[in-house]
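Given next, in structure tokens, is a single chain: the form predicted alone.
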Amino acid sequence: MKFYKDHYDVIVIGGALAGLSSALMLADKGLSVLVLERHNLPGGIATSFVRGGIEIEAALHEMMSIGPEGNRLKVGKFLEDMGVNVDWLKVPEAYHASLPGIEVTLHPGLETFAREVDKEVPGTYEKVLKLLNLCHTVFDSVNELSIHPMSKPMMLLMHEAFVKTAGYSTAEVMDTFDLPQKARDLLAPYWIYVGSGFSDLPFTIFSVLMADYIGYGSYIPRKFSHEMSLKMAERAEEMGVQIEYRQHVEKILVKDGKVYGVRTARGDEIYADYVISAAYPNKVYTSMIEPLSEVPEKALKMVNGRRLSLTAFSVIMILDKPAEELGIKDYSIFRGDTMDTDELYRDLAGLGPYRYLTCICHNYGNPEATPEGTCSFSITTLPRVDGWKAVTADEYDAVKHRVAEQMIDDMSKYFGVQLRDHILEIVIETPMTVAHYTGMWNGCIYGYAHTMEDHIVARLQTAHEEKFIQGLEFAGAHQISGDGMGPAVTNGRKAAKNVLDDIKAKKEAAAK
């Protein structure tokens, strides 16, 4: 019996969240789908690993766009609609901010959050709530317009706040609220999850982030992010998707400007009408298209003109005492010596010591995350790829340990406990780790940076101009939504919708 079919409607390169979302949506519409994943398990960075007999979350801090049971947001609703039943646990707070002159834990809910900021900075409640309500209005518009595009006059009529703020940075819009610096600092910690300083971050992106996380709270799967990816893969196979692991796609086959299949590292040529690639366009257009003469010059200009966003450096530890006995009191801690996001962004171009850290204690979101009497504690920074690209093989080990030690020492000083004395297991994840295990271009987990020059609104309007090869779609952090696991699901759905729309258009044209 042949390993592969003679032909598929769609081949999906990569079995992470974006690729699996594409596969689920396409299979739901009756298409034949093949997913080729080079790893031995699905999920990409949505995975876990075992050390010392303890399962440990590899990457997920918190998941956005899930929402409570009975009132799911778009990612949670999509997964439920597809029959993917994840056991979601709500994270207990938004974050603890540990900044100069600030030590406070803030909680989700627009009014709750505004009142807690007002408690720290009296007299700011109305202004903060007005800002958060504006974020929520823009968030609703983004969700609506992503499904139902409309003309500019109609957009202005029905989505006035979205249109009026779309051309401005986060810093510019926040300036109009005339908030004290301390209040602005309390509104800023999530900036690291979008990877641009406020002077260059579109307010649209900030709005979506704040409205989602602050308005609805965040969630984690009870059995770590791998529960999500494994259940997505299992459901996809139930729906007829063929998923093959340890299959590395080396080439995307193109003729006369149209894809017709792929070739794997072991030499299999597999044919399809469409290919959805999780590989970054940087890699696809420079080395994966065969023949390379099929790559338009415009495609190369596009990838060269876009700025890569952030990668990741994490120290993940299993500690030998419960969190509270070690002075760890919160699920999420953002710690820095300034909240000047532009300054911190510039700092992330180097190799440390890093001045802004995000820490997660999973036990506060899931008390069963580790065996009784222990806790899981991770320290993460999200550097830019610039500095890490220059690290040589000979330097790598020393640089890795120097950065990890600095991060552990910083948080040990903060808690007043030497964390090194309590480590049962430790794993250090670097940009090289990410690149090696997932194939992400330069270890970049957040795709192309959202900036005022590369605005999400412009991306939506010009997306059709970036279809350089017919039948080729992209799904991953490098696509329109960017940034994180929730947007990866959204990007996967968008790629599938593009395929379905193209099939529909061809059928309509043939019927005329």
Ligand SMILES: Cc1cc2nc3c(=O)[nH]c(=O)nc-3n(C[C@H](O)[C@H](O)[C@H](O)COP(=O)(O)OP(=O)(O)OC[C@H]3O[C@@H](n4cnc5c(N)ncnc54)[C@H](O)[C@@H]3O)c2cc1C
Contents of the next structure:
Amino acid sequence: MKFYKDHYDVIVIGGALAGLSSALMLADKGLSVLVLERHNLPGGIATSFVRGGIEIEAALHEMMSIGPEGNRLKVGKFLEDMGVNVDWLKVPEAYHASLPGIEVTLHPGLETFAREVDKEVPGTYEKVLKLLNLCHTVFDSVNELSIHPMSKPMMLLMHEAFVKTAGYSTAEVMDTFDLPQKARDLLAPYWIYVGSGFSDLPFTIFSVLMADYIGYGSYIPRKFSHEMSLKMAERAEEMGVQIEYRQHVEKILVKDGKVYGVRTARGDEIYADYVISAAYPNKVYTSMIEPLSEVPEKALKMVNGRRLSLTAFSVIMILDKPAEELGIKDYSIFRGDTMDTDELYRDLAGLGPYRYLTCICHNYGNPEATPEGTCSFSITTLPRVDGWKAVTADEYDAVKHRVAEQMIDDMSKYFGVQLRDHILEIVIETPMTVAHYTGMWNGCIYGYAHTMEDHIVARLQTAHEEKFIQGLEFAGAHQISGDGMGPAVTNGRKAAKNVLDDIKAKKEAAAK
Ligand SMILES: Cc1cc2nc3c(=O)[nH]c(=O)nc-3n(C[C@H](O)[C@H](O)[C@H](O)COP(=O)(O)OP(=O)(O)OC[C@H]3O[C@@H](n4cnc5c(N)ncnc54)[C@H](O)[C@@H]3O)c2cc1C
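Switch over from the form predicted alone to the form predicted in complex with this ligand, please.
First the chain shown before, then all remaining chains and molecules of the complex.
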């Protein structure tokens, strides 16, 4: 029997969250889909691994856009609609902020959050709630406009707050609320999840982040992020998608400006009308398109013009005592020696010591995350790719251990417990690990930086100009919805929608 069909409607490169979302949506519409994944299992970064007999989450801190049962948000609803039934657990808090002069745990719910901030900074309730409500209004507009684009005059009429704030940075909009510095600091910790300092972070992005995470809370799958990937892959196969693992796509075949297939490292040439790529446009346009003469100059200009965002450095530990016995009291801790996000962003260009850490103890979200009498604790920072690109192979081991030790020492000092004395298992994930494991360009997990010059609103308007090769779509953090597991699903859906829209347009044109 032949391994591959003679022809597919769509080939998806990469069987992680974005690619699998594309595959699910296309199979749901009856298209023949082949997913080629270079690893021996699905999920990409949404995975887990086993050390000393204990399953350990590789990445996920918390997921946005899931929402409670019966009132799912867009990612939770999409998965349910596709028949992917993940066992979601709600994360118990927004975060514990450990900042100069601040030690407080804040909880989701716009009013709850504003009340808790008010307790720390009396007299701010009304203003904080007004700011959060503004975020929520903008968030609703973004959700609606991403599905139903409309003319500018209509937008102004129906989405006034979105239009009025779209051209401003987070810092500029926050200034208009005239909040005391401490209240501003308490609103800032999630900034690292989108990776730009507030003077360069579009308020639209900040709004989506705050309205989703603070408004609805965040979720994790009971059996780690790999539960989601595995269930997505399983469901896709039930729906007729062919998934082949250990198949690295080396080339995307193009003729006369149009995609016609791919070639794998094994040498198979497989044909399709459309290709959806998880690989970064940087990689695709510089080495994967065959022949490279099919890559228009404009495509290279686009990738060179965009700034890569953040990568990840994470120390993941299994400790030999329950969390509370080690002084770990929260699911999520954001700890920094300042909350000046612009300063912290500049600092992320280096190789540490990093001044802003995000820590997770999964046991508070899922008491069964590790065997009884133990706990998991991870310390993560999200550096810019620049600094790590310069590390040579000879230096790598020393730099990796120095940075990990600094992070462990910092948190040990904070808890008043020497964490090193309690480590049962430890794994250090570096930007190189991410690059090696997923093939992501420079290990960049965040795609292209959202800045005031290049952000979601502008990208939505120019998306049609960035279709350089017919039939080629992209799905991953490098696309419009940006980074994160929830946005990966949305990016995958968008790529599938582009394919479906194109097929529909061609059918309509042929019928005329
Ligand atoms: C330490 C860490 C912590 C994180 N924490 C969170 C969090 O708390 N919340 C959150 O929402 N997000 C988090 N993220 C980010 C999130 O994991 C990613 O944004 C998301 O999972 C990306 O999914 P993806 O499908 O776009 O790509 P990836 O997971 O990067 O997958 C790409 C896939 O494509 C495959 N592939 C690539 N090239 C080829 C090729 N040429 N041929 C075949 N296959 C190929 C790869 O093998 C991989 O499976 C974290 C990431 C890290 C590293």
